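Coming up is one lone chain in structure tokens, specifically the form predicted alone.
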Amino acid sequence: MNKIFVIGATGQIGSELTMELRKRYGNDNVVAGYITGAEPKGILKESGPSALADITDRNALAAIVKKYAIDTIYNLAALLSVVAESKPSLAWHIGIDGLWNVLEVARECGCAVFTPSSIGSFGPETPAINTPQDTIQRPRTMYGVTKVTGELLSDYYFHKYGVDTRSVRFPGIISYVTPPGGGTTDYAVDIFYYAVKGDDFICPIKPGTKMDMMYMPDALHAAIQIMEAEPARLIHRNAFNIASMSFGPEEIYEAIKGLKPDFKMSYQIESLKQSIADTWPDCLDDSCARNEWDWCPRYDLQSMSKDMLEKLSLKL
């Protein structure tokens, strides 16, 4: 990677990934793509170039790629799971029609492409424990449908046209920088805000509902590491299971309570979030990522909880 274009650079992952890429590759070599109404601010705006980049406008994307001599595209434009279920047509338009535009531009301009998939690409028929890399994927949400379609379309462009497409299946991502914005796993971010503020937390997911989660520093590391990986080692491409920690609401509560003994949590289940969570795996087998590009997370539940509380206390 020499010249990088991040589409969705002001989003939950994009805002932090753009800054991490600039730190590693140089500020001027990473272009922050944004949409109207979500312009870069602060250090994200000041530290490097940015460009209006609507993923549904292929010509605009191509113009940016050519202007900045881009060789790698991080395509992070998507609706999160709960939002996508309420706006399925828009979720498809951004997630698939937009991806098609990105892949066509990449084919024409010789770019590598990273488009994240998700644990949402699995469904209720998928083995829930140690979910294999290659297994049945029959999601029952539009979010999941777009993720499976994105995996297949990215593979198609690799095999058909030689476009260097790569991806990971992100678990729920926990961050102290960007607030949650409509994901099924967002409770695992919200809970830390409540704990730091000293408020009681009402959990929307029932106890015992295990889902894979990951701390943002590990997610950023994975997104960069896979694009830096030696292509000859990659047997799989779109998309690798990656895992870090798996827990239910009661477990993250106990981890936080161990550090904040007065913290309290109760339950008020939200049916949509719970129905989505019930179709997702409990924990993934990420051995292919470990074997093919040396994936290894750095945080577990305890170390992540400690760092989140410390960082949020400073932030708030």
Contents of the next structure:
Amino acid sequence: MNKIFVIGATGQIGSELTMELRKRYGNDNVVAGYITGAEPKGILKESGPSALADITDRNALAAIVKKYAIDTIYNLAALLSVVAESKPSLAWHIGIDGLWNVLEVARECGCAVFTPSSIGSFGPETPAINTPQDTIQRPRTMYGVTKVTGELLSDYYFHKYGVDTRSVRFPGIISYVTPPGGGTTDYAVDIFYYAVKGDDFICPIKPGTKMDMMYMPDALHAAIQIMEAEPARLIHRNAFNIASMSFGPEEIYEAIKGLKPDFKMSYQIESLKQSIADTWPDCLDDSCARNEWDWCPRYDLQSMSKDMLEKLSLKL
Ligand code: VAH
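Moving on from the form predicted alone, please list the structure of the form predicted together with (3R)-3-hydroxy-L-norvaline.
In what comes next, the whole complex appears, and the chain from above leads the way.
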């Protein structure tokens, strides 16, 4: 990787991935792609080049790739699971028509492509405990349909055209920089904001609803490490199971309460989020990522909770 283009650079993952890539590869070598209304601000804007990049405009993507001699595209444009249920055609348009544009530009210009999948790519028939790398994927959400289709389309472009496509199935990602927008796992981010502000938290997900979660530093590490991996070692490509922690609302509450004894939580279940969460696995088997490109997370629930509370206290 030398010249990198991040599509969706102002989103929850993109805003931090762009900065991490600039730190590793040089500020001028990472172009932040954004859409109207979500322009980069502050350090993200000042630290390196940015370009208006609507993923549904193939010519615009091609012009940016050629102008900056891009060799690697991180495609982070997507509607998250809850929003995608209310706007399914837009979710498909961005997730798949957009991906098609990225893959065609990558095929013409010789770029590698990272397009994240998700635990949302699994469905109720998928084994929920130690979910295998290769297993049934019959998601019941439009988000999941776009993620499975994205995996298949990315593998197709690798096998048919030799486009260097690679990706991971992200769990719910927890971060303190840019809040997520419209996800089923957002509760695991929101809970920290309430704890730091000293407010009681009302959890929208039932106790006992285990889902894979990951702290943003580990997610960034995975997104970069897989693209730096030795291609000859890769048996899989789109997309690798990765995991770091699996918990339900009562467990993250206890972890935070251990650090903030006065913190209180109650439940008010949101049926759409709960119905989506119920179709997702509890915990993934990520042995293929560990064997094929040395994936190894650094944070667990305790260390993440401590770091999140410290960083959010400074931020807020
Ligand atoms: C969501 N945070 O909740 C995203 C993510 C696995 C969850 O895809 O939709």
